[in-house]
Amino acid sequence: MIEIRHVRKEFDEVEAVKNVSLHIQQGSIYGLLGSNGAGKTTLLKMMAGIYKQDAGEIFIGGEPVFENVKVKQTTIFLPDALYFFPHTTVQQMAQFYKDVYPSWNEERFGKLQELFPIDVHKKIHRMSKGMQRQVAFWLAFSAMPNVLILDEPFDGLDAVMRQKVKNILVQDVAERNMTVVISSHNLREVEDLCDHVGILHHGEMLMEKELDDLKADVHKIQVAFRNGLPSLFLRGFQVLFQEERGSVLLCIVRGQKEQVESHIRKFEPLIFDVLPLTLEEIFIYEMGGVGYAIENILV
């Protein structure tokens, strides 16, 4: 559905994104996470059409993004920084939807009031941020976009107002085939909604994974052992972290679970536990392993 290949875009000497190519496949929902500066919102837009890679290419069902009409009527991104004409109402705003978006749909415009609980008369920019938030995707949802890029898109939003547009998000992915691609520092929101990730760090993708899988490859372990720690415990595993606390060592190594497990059980340990891990904790020591680390954050 869109697909990225070899792209690169440099500001002021500044290469913002470094040779990136990724695939996203339709009716997916995908996570682009990175460090702050790493090239995401710059990615975000050369995806929408809103930047011009220097080299590259960029699709998306096919066709070259930028300058493509055809491509950006079916194509929303809502930015991190939201924007509507100065001083136009919600009704206003929904007009130059309509006629720049040929899938609007009016009917499910009227439904989405209950939802978005807000007068059509009133002007935008008089809004709070979270309101003005509402709006976007009010606006976004009723034109009924084939592909939705999101930058950071549930900041200002409540707890309950999150849910609502999750909802509607994971609802039009199951019935309308809709692609969504959302960059966000929210980890733990990223978790409940994406099922693949890519991590992008100095403008570079680190890697690109179905979601499961990532979690299946990485794993936090807490062991201890009645004569203290063999010293060929850790051998031929990619240890990403390791801290000892007394007699136990808390650790995150990679590998596959069955075989992380049947070689620790060998050392016959006193105390021997698989913990979860958090989507947020894997990007953490993931990019620890690029020199983008954080000491003793292990509870």
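Residue numbers count along the first chain shown, from 1. Rigid core: the largest C-alpha set superposing within 1.5 Å between the two forms. The structure presented is a predicted model; accordingly, all values stated were derived computationally and were not measured. First, how it differs from the form predicted together with the partner chain.
- A displacement of 2 angstroms or greater separates the C-alpha positions of residue 213 between these two forms, with the rigid core held in common.
- Residue displacement note: residue 275 has its CA displaced by at least 2 Å between these two forms (rigid core superposed).
- For residue 50, a C-alpha deviation below 2 angstroms is recorded between these two forms after rigid-core alignment.
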Second form
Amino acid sequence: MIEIRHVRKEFDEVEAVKNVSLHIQQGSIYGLLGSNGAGKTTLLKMMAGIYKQDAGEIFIGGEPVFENVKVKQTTIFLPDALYFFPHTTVQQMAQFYKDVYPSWNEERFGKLQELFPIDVHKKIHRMSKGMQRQVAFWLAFSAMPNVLILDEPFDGLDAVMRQKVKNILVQDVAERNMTVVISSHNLREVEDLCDHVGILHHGEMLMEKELDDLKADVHKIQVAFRNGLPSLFLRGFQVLFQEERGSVLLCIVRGQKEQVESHIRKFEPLIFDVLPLTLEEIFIYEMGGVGYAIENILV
Amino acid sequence: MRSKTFLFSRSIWLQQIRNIGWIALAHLLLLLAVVPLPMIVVYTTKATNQLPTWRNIYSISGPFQGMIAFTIPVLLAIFLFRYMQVKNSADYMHSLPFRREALFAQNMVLGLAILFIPIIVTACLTAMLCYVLPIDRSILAMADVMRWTAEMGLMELFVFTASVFVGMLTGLSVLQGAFAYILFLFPTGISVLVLLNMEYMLRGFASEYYLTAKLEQIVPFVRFLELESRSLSTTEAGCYIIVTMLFTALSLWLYRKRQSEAANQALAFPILRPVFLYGVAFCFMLVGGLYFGEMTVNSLGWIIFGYVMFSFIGFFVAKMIVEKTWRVFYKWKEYMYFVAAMLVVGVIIHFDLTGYEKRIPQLSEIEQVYFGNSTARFQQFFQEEHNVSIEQPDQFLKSKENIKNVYLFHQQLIENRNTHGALQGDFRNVAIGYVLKNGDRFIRTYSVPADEYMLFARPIVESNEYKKNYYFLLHDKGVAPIRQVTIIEEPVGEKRVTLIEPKQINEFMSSLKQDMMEEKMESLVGGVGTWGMIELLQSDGDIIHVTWKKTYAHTEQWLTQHKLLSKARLTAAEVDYALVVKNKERKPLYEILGDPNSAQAQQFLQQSATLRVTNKQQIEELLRQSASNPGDALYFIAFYRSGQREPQWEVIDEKNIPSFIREQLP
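Alt. form predicted together with the partner chain, vs. the form predicted alone above:
Starting with the chain above, the whole complex follows.
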């Protein structure tokens, strides 16, 4: 759905995005992770057709984005700093979106009011930050876009509202095959939402992964043997990390879960547990070898 | 298809009108307040016996209309495109499904409506008032209203498109406003600055000649204020229309090129940064040079100081604007590039590597020369002259002799490069121009020390051709037969001789003309005494006034022969005595003349050495040599006339001091 090829962008001779390529499939929720200043916002704004890339190509649905009315009519970008026309009410903004986005769904707008307890005749500028963000989501969901680009979208939302918004997102992706791109500096915030994750660091794409693959591939295991560690035990698979805690060995290995299990069982371990691995840990161990201080990137 | 309507989105209209509708309202109210309201006020107040002297709509309140025309469109441009100068709104607007062309077109159309609708409403109301109120058609007619509508609309449109254009170049609304006004002044300002500075650097450069090209006419505000007396010519209107279209096209082109992230940047296009930096430095440099040049009367050292200091200030001020920080001084290297470039230009100009100062056409190519003390008439070479001066120091000369003499003088001036620099003492301005046989023209101006001028200009000034051009009375054509001659003594004016007999007039005229033809340079360039004035009544009713100089021997002789001299001027016989005062301190005469009874004047007279002259012959000599121009001469003379208490004060030039004064009052 979204195809980015060798995109580059610089501001004042500082390269904000360097030769980034990525591919986002329709109907997926893509998490763009990175620390502050990694180039996430710049990349998203290029995807939304706000900034023009200095080099490379950006396509949504096979068409270039920049100055393309057709693509932009089905793409909505929610910036981290929201903007509404001065002195407008929710109702007026809704009218504006209705005129601007052909796919606007008035029925949905009415339905969503149950979820967002906001007076439609209230001026948006008088609202709190969190409420403004709710309005932004409300409008974006009602416009029924094919592509929704969200820059740090959950800032200022309380936990309940966050969950509501995430639910609608997932529902839209499931029902309408909507494509979502979410940027965040916090992996835990989007962990439960994304199916694909990309890490941007200093304007470069460090890695891109499908989360299910990741989780299926990497395992954290705890084993202990009666007569100490068998010498050939660790030969069979790739070990990302190992640590001895007394007689217990904690290690993170890569491989198919069944294969790993059957391999270990051959040695008749005294203790054998497969522990849950957080996404954060996977990244840290995956990246550790590359030499990046990934902990700092992911908070 | 919906896509057909994309160019104009109803919602964007609505939003923009909500944002900037107040400007339309303000525009309308202001226009109503300065045009129809004064009309109603004037014509409905009871005291209508004093009707206004309006010639057109601008007469009602021209300056206020100017203020509206030069503020509302600028404000409008700023607010219409405000969205692209603020980061959040720029991002938002450009994330919407509109092409930039569409946003631009929509804003421009809205802008035009906000400009034109109030003007048209005001015009309609004014036209209505013209009929309703008892206004004479000769004061305000429909045609005036039409003209006003067209010109006001065009001017506002011009200001609006110019402001939109600069808005595309900058990302700050404040700078958009500032740049708009700078843009209006820029063409004139830079021309004046460059021309005046060229004069410091290039000896002979006639900035005065190029400056008379009415540069102020291209400053739009100035032109607007003159609309009252002069409507826009077709050419002018055409220029404004073309420039307006150009601004619009350029704005659209720039908007499409402009990045959204330019919001909040001083300059929207990085390529403009060096242009802006060095441009500002250059302009400041010229201002600095001009300031110190005018203050120190062309002292080269100070001018260079001004260049360096002001370009330094200009460069770093521009840098601060671009980088939006005070801390810019560590970037001195970029300034040094400027200094180096200016040094090269300075060396090329100052050491005249282009040969400008030495350039002089071949003598054989010259068809006629121009010689005078200003370039004013050289300008009007091809134009018909409307005013004929009684004395014309600036003129075209065609005789071989004069061409050669002017040429020689010019060569002398080129060789004397040393006189360039600080001007002190007595200098005269000389303008030398050539009209070549191939039609080319060539003009230079110089400041020449008086001595040198007298030496080299003498053969020219004393030539018959020059004199004939100089005195209207000596022109071959233009002077109608003289019907009456009146000779009036000055400065008292109680003596008067009138000649009406044709024979006498003819004789008198021929001696006067002879005096003029024989006149020496000293007498021509001024500083000699005068007896009075000669008034010549022509057959066509016009009067020519001629100065009766003391050097006019033939005239005096004729008057003596006809026993009219004592009736025409003051003679020694009427002077009881003369008091010669030595002005050791060289005070100007007007200090004493201003109030002869003041304590200061009395003190001056008491302290100064004086000589009382009673010998009639000596008095006559003093009368002949004295002049009445108030200067700081070494000797003042007071002539005490019989029967008059107040003396007549004159001065005497050092060159003409009679020997008896030299002896008795050294």
